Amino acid sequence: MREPTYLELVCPAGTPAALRAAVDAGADTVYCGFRDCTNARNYPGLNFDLKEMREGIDYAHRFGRRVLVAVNTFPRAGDVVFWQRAVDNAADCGADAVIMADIGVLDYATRRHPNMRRHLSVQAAASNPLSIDFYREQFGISRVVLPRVLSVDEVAAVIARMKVEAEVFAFGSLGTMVEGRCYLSSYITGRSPSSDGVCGPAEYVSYREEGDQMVSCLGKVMMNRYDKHENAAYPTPCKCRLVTNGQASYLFEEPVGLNAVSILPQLKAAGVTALKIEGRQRSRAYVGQVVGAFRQVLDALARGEPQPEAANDLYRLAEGGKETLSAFKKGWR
């Protein structure tokens, strides 16, 4: 496998074209699912059968690249046949690694597959070391992605108590503030994003126009009233528009996206291993373009370079044409 020559870059893949894009553009490694409830992006048109999962690794892993494969939503009590298979079969089709967050999944992974990577999703929401360590402890784990909740010097205090490697998102849509732990959505459609492994199921969205306004809804909830001017946010709970005390406002969080690119060696100082970007339901396009943005970035860093023109670009990819650096760089408590 070819060795990062700076920063490790994992890039999603919805789609076997997704995949593909991604490794011809520069992935070090891509990360995807199979398609059913087992991990945390299963919506229609998206995620890998067993035939084009088998495929997509072979694929990358002509080109030196690595596939990890998610595993990461949470099986309900007494119904666990899902995610035991989707563990066989990843080892089966030859992963690199199997992304988990559920105790049980990892006990099964550790038990079945012991020679097989592990690492801990972001979906366990474990953004401390004692947590981590428990997970290293028990189920040897050799990375944790950690939640979108730490400033640079919290990722650097964490990682400089813990053995592991550490993957933090770099780019692409925010979420709740506390991985994994999401239950708005499950509320208003009956399906859960920690379970069912979807968050604003598509057959629950519509939109309609009111007067100058378009109006987005899940289910009969309202999620947003937009004008003309403003970008349409997919609508899920944790993105919508509530009233308060008479004033409309975004509680939880604004549609706006993590580009964490202007502090790169800032990360790779606090220890980080890999970097994240956000994107499996995005299109093979957009895959194309931001893992080529940030491998030409990367690469400049690595050859002590300045930032080339291709990092510049990527807040015109950002959700909503707004970019943070979110809790990276943290003006609250």
Second form
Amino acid sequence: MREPTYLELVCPAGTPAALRAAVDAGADTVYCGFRDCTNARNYPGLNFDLKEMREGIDYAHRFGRRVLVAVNTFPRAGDVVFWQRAVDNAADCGADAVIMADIGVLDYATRRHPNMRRHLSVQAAASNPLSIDFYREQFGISRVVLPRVLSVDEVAAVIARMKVEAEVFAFGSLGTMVEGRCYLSSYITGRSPSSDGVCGPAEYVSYREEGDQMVSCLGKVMMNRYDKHENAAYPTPCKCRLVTNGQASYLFEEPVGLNAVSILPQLKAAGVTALKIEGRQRSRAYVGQVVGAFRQVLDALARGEPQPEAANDLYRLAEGGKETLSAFKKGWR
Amino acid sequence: MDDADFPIHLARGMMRLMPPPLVERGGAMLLRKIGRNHPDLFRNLAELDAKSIRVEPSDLPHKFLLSFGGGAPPKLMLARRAGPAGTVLKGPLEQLLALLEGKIDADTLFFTRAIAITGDTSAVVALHNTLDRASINLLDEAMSLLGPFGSAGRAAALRLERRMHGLRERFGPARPAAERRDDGERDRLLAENAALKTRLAKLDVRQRRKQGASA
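Switch over from the form predicted on its own to the form predicted in complex with the partner chain, please.
Up next: the whole complex, starting with the chain shown before.
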């Protein structure tokens, strides 16, 4: 396998074409999921069947890159077969690691496939050394994807006291601050990211024009109203615009995208091993553009050169057309 | 312009001039050709739930109805002949074709409001995700319709496209009515802004005078 330069670049792929785009654009590692409820991006037309997964992993391995398979939703009561089969299939396809969140699924993978690397998904919301140590001791995880709730100093403090690799999000849409425990959308649609892999299921999402404005709805609930020239966002309950005291605002989360490109040296100094790009639901054009830009920046940093401007325009791809450092630079507690 | 890029100015110009039945026939032929060259794409589309999308290129006089899923091959027809669709996708022809070829990110176009989707979003999400798996080059597909004359057709199309592009650069594009309306709105807002600034300045002066008088 190719050794990552500076930091390992872990990139999303919702389709085989996106996987190839990620590898071609310089990803060190690609993560993807099967076409069912076992991964957190279960949208129509997205994800991999067995044949596609096998071919995708072969393609990545030919270029010395790794493929991680996300089996990171939580099994429903009495319905664990999908998750067990996904873990078995990932092992069978030659995945370099499986990303999991549920302790039952982790336990199954540990017992059935002890030699396969196991990563702890962000969905597990393990954000302190005690919790991460528990997963390492019980399930032998090699890496944890840290939740997007920690500042850079906190990331450094957690890494200093844990014995596994740390992966942090560097780019893409942000979720609620209680990752893996969000059931907001299930109150409206009956489906949630935690168990069904969908936040705003597409069949519940609708838009309509009202004069110059655009209105977005999830089911029958209005999520947002955009003025003519205002950037739009996904109609997810955590990013809906709420009216309180007669004032419309984003009470939970603003629709902005994370972009940590400006603090990569700090993240490296904090002990981070890998950077994760979010966006398996996005197109191969997005994957190629974001991965290519991060590749240029990482290579420049590895050579000790000033950061190139490649990533300056990435805000155009962000939800709402705006970007943030989010919790990495949080001024709240 | 790259030699693999679809000649958008030429295509738009031709489609504006062509009678609707000819546009419909051409679109259907192109779709059939894509199906023959990308059987996996058609198989994936057939596996989706049956949906139809009304596609409205904002710079063309034609509107299309694209039906897919439910085990059947996709169909493209002029919307005037078909019933209502559950989903409407609107945007400039260039952006819609770039989406079809996977050259541009759909979410970004949607966030920036370059394209608009109304109605049932799942149809567009499913279609986009399925198209994004395939690597379609529309120019190759269109030229393969010409059989042995494909190479000559490609050269002629690209030559014409460059010419049209040059003319457009030189004389400026014919601007759509919506854009002209935007200009009007911008001018109105600028004028209003200037008036407000003047008024604020006057109020400021009046306030200072009052303060001066009371001091």
